[in-house]
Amino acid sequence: MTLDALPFSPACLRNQEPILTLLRRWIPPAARVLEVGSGSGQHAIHMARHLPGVHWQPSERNESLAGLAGRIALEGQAGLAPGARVAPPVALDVTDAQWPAGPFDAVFTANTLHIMPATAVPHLLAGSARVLSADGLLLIYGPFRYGERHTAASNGDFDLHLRQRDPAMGVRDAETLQAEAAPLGLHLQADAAMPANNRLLVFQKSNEGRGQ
C-alpha cells in the first residue's frame, strides 16, 4: 500500500499542532497512550514524532483497521522522537468488554464521540476507566454542547447534519459527559478551547468509582 492510497483526514492535519501543544502539557514523559478511533493514523504518527518516549497504541474498528495499519507500517518506524514507539494497531469497538490490556497512562480520542452512537459513549467512558492507571488521563477532543446549547452556530449546523445522516450521531453535551464520567472515578481537570470551535476535555482517574 502506497502513502497516496492511505486514508487521509484534512481535519487531522489542521488540528494536530494545537492538540500536540496541549498533550505536551498533560501527558507525562514516556507515557503509554491508547488512542481510541485512530482513523487515518495521522495523529498517532504526529504525536510520536514530537513526544519523546511515548508508547502510542493506535486502535480502530475492524472495518477501518487496514488503512490505519498501512500508515503505521509505512510511517511509524522512522522519524520518531527519541524513545518513542507506535505499536501495531489493534481492533477496538468501545462497546466490547475486551479492551487492549492496560494500564495506560492516558487514553486519547479525537472527533469520535459525535460519530459513535450515543449509546456507545458510556462504554467509551467505562472502558477508559478500566484500562487507565491510577491518576491516568482521558483526553477527548471535538465539538461539544453545554447545557444543550451549542458554542457556535456552525456547531449547531454540524449537529443537525449528523443527526440527519443518523439520529444516533450528534454533538455531545459536555456537562452530561462530566456527570456520566464522575461515578466511574473520572473527574474533569480541564476544558480547553481549541480552534474551529472545538474543545479538549481532560479527565483524571481517581481511586473512587465503578471503573476501578
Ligand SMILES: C[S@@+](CC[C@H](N)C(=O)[O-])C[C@H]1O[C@@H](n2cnc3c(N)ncnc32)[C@H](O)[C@@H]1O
Second form
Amino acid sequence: MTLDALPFSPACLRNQEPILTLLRRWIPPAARVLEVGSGSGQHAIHMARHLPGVHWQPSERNESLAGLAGRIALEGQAGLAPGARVAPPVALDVTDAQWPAGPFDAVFTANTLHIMPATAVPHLLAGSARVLSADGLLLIYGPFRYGERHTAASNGDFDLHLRQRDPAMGVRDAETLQAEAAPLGLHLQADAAMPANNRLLVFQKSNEGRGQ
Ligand SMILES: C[S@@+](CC[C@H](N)C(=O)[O-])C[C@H]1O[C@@H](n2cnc3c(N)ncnc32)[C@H](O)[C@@H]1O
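What I would like now is the form predicted in complex with this ligand, since the data block earlier showed the form predicted alone; can you produce it?
Every component of the complex follows; first up is the chain already shown.
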C-alpha cells in the first residue's frame, strides 16, 4: 500500500496538534496507550512522533483494520520521538468481551462516541476500566452535549445529520457519560474546550469500582 492509497482524515490533521498539547499535559512519560477506533492511524503516528517513550497501541474494528495497518506499516517506524513505539494495530470493537490485555496507562479515543451505537458507549467505558492501570486515564475527544443542549448550532446540525443517517448514532451527553463512568471507578478530572466546538474529557480510574 502507498501513502496515497491510505485512508486520510482532514479532521485529524486539524485536531492532532491541539490534542497533542493536552496529551503532553496528561499522559505520563513512557506511557502505554491504547487507542480505540484509530481510523486512519494519523493520531497514532502524530502522537508517537511527539511523545517520547510512548508505547501506542492502535486498534480498529475488523472492517477498517486494513487501512490502519497499512499506515502503521508505512509510517510507524521512522521519525518517532525517542523511545516511542507504535505497535501493529489490533482488532477491537468496544463490544468485544476480550480487549487487549493491558494494563494501559491511558485509553484514548477521538470522534468515536457519536459514531458507535449508543448501546456501545457503556462497553467503551467498561472495557477501558478493565484494561487501565490503577490511576490510568481515559481521554475522550469529540463533540458533547450538556444538559441535552448542544454547545454550538453546528454541533446540533451534525447531530441531526448523524441521527438521520443512523438513529443509533448521535452526539452524546457529557453528564450521562459521567454518570455511567463513575460506578466503574472512572471519575471526570477535566473537561477541556477544544477547537471547532469539541471537548477533551479526561477520566481517571480510582480504586473504588475497580474490576468491573
Ligand atoms: C469518525 S471515525 C474517527 C476515527 C479516528 N479516531 C479519527 O479521529 O479520525 C469513527 C471511528 O469509530 C470507530 N468505531 C465505530 N464503532 C466502533 C465500535 N463499536 N468499536 C470500536 N470502534 C468503533 C470506527 O471504526 C471509526 O474508525
